[in-house]
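Below sits a lone chain in structure tokens, taken as the form predicted on its own.
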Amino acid sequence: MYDVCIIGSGAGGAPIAYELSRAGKRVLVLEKGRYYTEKDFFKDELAVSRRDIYTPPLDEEQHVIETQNSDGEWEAVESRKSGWNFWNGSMVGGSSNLMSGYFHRMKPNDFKLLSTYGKIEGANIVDWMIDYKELEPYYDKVEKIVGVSGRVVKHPFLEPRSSAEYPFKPTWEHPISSWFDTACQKLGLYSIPTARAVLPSDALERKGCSYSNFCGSYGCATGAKGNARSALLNKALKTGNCTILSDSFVYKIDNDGKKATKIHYYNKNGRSLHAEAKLFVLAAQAVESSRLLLNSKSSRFKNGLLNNYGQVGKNLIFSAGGSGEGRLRFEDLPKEKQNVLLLRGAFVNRSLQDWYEFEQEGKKIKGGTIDFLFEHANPTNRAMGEVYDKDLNLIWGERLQQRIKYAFIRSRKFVFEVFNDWLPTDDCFVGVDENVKDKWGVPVAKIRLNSHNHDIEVGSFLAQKAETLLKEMGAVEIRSNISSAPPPNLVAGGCRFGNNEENSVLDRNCKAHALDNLYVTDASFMPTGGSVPYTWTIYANSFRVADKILKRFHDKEL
């Protein structure tokens, strides 16, 4: 029997494996995806852009997506028919392998959204069970162990920090960052150097960044990116106490009414096996964790494990917002700036949080973060971005050829991404569809999607501010797209933590209310997401929970 069995190897599971194995506990990690390493991560644009090689084929594993039509009726469509892919980073280390690595901490007010900003009709907002002060030491720990690079500058929404500076200097910055800084100065804005989970040089037993510019959606070929495998699991393996089984899909958790007793999984040959442990940690990603619980029915939990009060899968959230872009044209720039614009590889590393909170009609409104960057280096995506003209008319033939040539050698797109809260509602949740099954014959997750109008309003407000900055920098063809389309790589909720079993699934330490030895440590516990990408917070909370689990082992509670 293992001391700890962890289901999922991403940012929610890896810190538990790292800390427990280093403390001498026998740890088993089960991961549904493959075991890729740095040598497998080549820059194949077609493989990533057109063939989704890091996600399962939708004919074998899919979701059912439920959306509302123009008549207000809910329509469910299998994703193998729609092509709407909700998988992201199915591999050891999870989606942290494919992140861009923009790391922002949540702000103190993000932990108390309800008490700070008040109720919003139609939204299930609650305050967190913990506050920023409790999580801050773990944000700091992630900086040092996972590796966060950057430069701290003072601004109105800077979070309190226990370390004055980041442990690693910023990655190589593109000269356009100084253009950005100048534009901010003219507009009276605070230019923030964006922290990155990317090592600028060799450190932490990993290679430094090679500055290929292929970060988002790509695995890192050097190990510089702070993904869960490179930063944590590799070191857990070195203890000799950690076993990682890839291609292992967990489909059921057994219980005796008081504790989880056993998990069942299929290995890569389709053989059903099981594993036993003193303690179980579920970190399979927000949608899949809820699905596994709902599929783990028993006499004690007839509606799914931990779901006697119908809380599992509820209040699913995503990162709201969207993106925008503007074009910097050579003909508008002096010769020296044209040459600078062609420089490849360096990071922009700039963001704005001037409107993380703002007033509107005398009321305090929660805003968000705007990250700025060049368009992705992937030439397939860049070419596809030119198939519409400035009036959004489809173009082709010689005209399209000329437009692509101009885009690649006579201009460059500067883009932005908006992050704001996706408010939890009754109509955004995870269930299972008993009539649609995956290649193992297990019911798939059914995801009902709905967003609150407030999300769009805030996102649009932030996008307008970002567009103003692009105009100041001299960009043209400026446009943005703020919508209710959810980013599948930024999903949370479904197993909220809270005071009791009637309105939540987990307690303040992410232990199940209903079972004494089952924890959920991916983003499922989050009742709200903050206006930043989630990864840093997931890492930090998982380190926090690891300390709670270690104390229980020390106190011989397990």
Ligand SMILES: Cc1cc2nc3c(=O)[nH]c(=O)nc-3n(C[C@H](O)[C@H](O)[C@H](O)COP(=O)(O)OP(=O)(O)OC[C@H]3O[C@@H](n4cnc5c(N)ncnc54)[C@H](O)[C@@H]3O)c2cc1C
Second form
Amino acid sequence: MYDVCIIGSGAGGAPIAYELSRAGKRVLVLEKGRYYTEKDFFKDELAVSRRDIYTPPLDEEQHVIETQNSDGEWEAVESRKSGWNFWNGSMVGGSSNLMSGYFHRMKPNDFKLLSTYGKIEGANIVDWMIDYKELEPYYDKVEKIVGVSGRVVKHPFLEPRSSAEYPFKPTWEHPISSWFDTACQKLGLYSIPTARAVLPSDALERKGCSYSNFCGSYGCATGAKGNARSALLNKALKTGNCTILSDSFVYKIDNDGKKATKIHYYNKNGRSLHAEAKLFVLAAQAVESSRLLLNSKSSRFKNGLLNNYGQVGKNLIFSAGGSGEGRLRFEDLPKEKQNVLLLRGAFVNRSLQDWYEFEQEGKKIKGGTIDFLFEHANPTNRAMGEVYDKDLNLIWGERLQQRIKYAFIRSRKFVFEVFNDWLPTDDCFVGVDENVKDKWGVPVAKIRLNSHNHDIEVGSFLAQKAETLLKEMGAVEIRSNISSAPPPNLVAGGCRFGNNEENSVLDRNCKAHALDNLYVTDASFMPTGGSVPYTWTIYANSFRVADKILKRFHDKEL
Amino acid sequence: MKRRKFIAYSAVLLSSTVFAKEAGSYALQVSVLKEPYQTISMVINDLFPSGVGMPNPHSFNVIGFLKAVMQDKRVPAEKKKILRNGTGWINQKAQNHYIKNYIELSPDQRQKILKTISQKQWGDTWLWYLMNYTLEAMFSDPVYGANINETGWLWLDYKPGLPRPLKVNRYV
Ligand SMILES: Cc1cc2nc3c(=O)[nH]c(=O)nc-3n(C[C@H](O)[C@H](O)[C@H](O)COP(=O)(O)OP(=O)(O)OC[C@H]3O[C@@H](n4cnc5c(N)ncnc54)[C@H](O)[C@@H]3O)c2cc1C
Ligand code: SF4
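Moving from the form predicted on its own, what structure would you give for the form predicted together with the ligand?
Time for the whole complex; same chain goes first.
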């Protein structure tokens, strides 16, 4: 019998494995994906970005996606047919292996959205069970243990910090960052150096960044990226107390009415095995965590584990917003700037938060973050970006070839990503489809998607601001795309924390209301997501929960 | 749209096809073209004509690559179906307009057909896929048997990221 069994080895699960194994507890981590390490990662666009090798083939494991058609009816389509992939990274360390590592903390007001900005019709907004102050020491801990690099500058929305500076200096910055700073100065904006979960040089028993130019979506061959495996699981293994089983898909959690007792999983050969532990931690990423609970029916939980009040899977959220771009052209730049524009590898590391909160018609509105970066280096995508003219007609022949050449050799796209709140609503949730099974015969998750109009209004407002900045920098062909399409990689909710079982799944420590020894530590607990990507918050909260669990072991409650 | 039944063509040797000495086992060497690759090969020539910059797609083994795509478990069946069916559809269009198959048309007629089908949803999708996989062939690491001698990368002064995959690291 293990002390702790963790399901899912990504950003939500790994801090628990790290802390508990270092405290001498026997930890088992079950991960459905493969065990890749630094030596398995290559900059292979075909494999990584075009054939999605880090996610399961949709013919074997898929989702059912429900969207509303123009008549207001809900239509369900299997992702095997649509190709709409909601998997992110099935591997030891989870999708944190593939992240770009843009790290932002949530702001104090993000923890109390309802009481600060008020109710919004049609949205299930609530305040968090904890405040920023409670999480701050853990954000700080992540900076030091996972490794966050950056530079603190004062700006109106800077979060209170217990450490004056980041423990690691910023990564190598592209000269364009200073062009960005100049444009911000002219427009009276605060240019914020974006913190990164990337080590600029060797530290924390890991190698520094090699500036490979292929970061987001790619595994890191040096270990510089602060993914859950390199930063945490490797150290958990060193204690000798942690066992990681890859290729192990957990499909059911048993309970005796008071406690979770056992988990069942299929190994690589399709054999069903089980594991027992004193305490269980679920961290399979928001959609799959809810799916596993819903598939774990028993006499006490007929509608799925922890789901007697129909709360599991509800209030699924994503990062709202979208992206935009502009093109910087050689002919608009002086010679010395032309030469540096095409410099590869260095990071832009800049964002704007001037409108994290803004006023409209005398009312305080929650805004968001805009991150700036270069277009992804993947060449096929970049070239395919040229195949339509501005009226959306396909072009080919000499014209297309000239455009591709121009795009690669005489210009570069500067892009931005907008992050704002995806308000939780009744029509955005995870269920299971009993009629659609994966390769093991287990019902797949059915995801109903809906976004609140408010999200698009705020996102569009932010995108316009970002476009102004691009214009100031001299970019042309500026455009943005803010839509209700969710980014599958930035997902949270489904097992909210809250006061009681009637309106939430977890308590303030992310322990199930209904069972004494089951915790959920991925982003499922989040009732709202803040206007930033989630991973720093997921890590921080998981470290916080690890402390609560350790205390229970210490107090002999378990 | 019904898929047109068309006559099997006699094997044609594509003179423009240049092959690597040692192509990988993803995209294999192709010397003899049968349908649907005859039509596809002609359409790709028309979409990416040589002599105006980009290396000739056949010089980076585009047909070998497309054949590999059709066998690739990671490429959804739906996409393969569209790729395959598109040749039937374009030949049907060519027959309707000129009572000939696409490869029998003059360059001008072929351009007219391309223009016409690009305005249809199926045509736009099919041509988009052909462009997509041609560019994949051009940009993929040479370990996959296309982008021979890195000609695609050289054309655009493109530098691949490091580390690059070896043959043993290929996903297939
Ligand atoms: C391309 C990309 C770029 C990103 N960029 C950023 C960024 O710049 N900044 C940022 O903050 N975030 C970013 N993210 C998001 C970030 O990766 C996630 O927020 C984070 O990893 C989520 O942590 P998690 O623990 O919930 O899930 P994961 O890290 O995905 O871990 C979940 C693990 O559980 C496993 N699992 C699922 N079901 C089961 C089961 N039944 N049994 C066993 N194991 C199971 C999965 O295989 C997976 O390994 C990015 C993600 C991607 C994919
Ligand atoms: S080496 Fe640097 S740029 Fe490359 S993947 Fe790792 S963190 Fe990203």
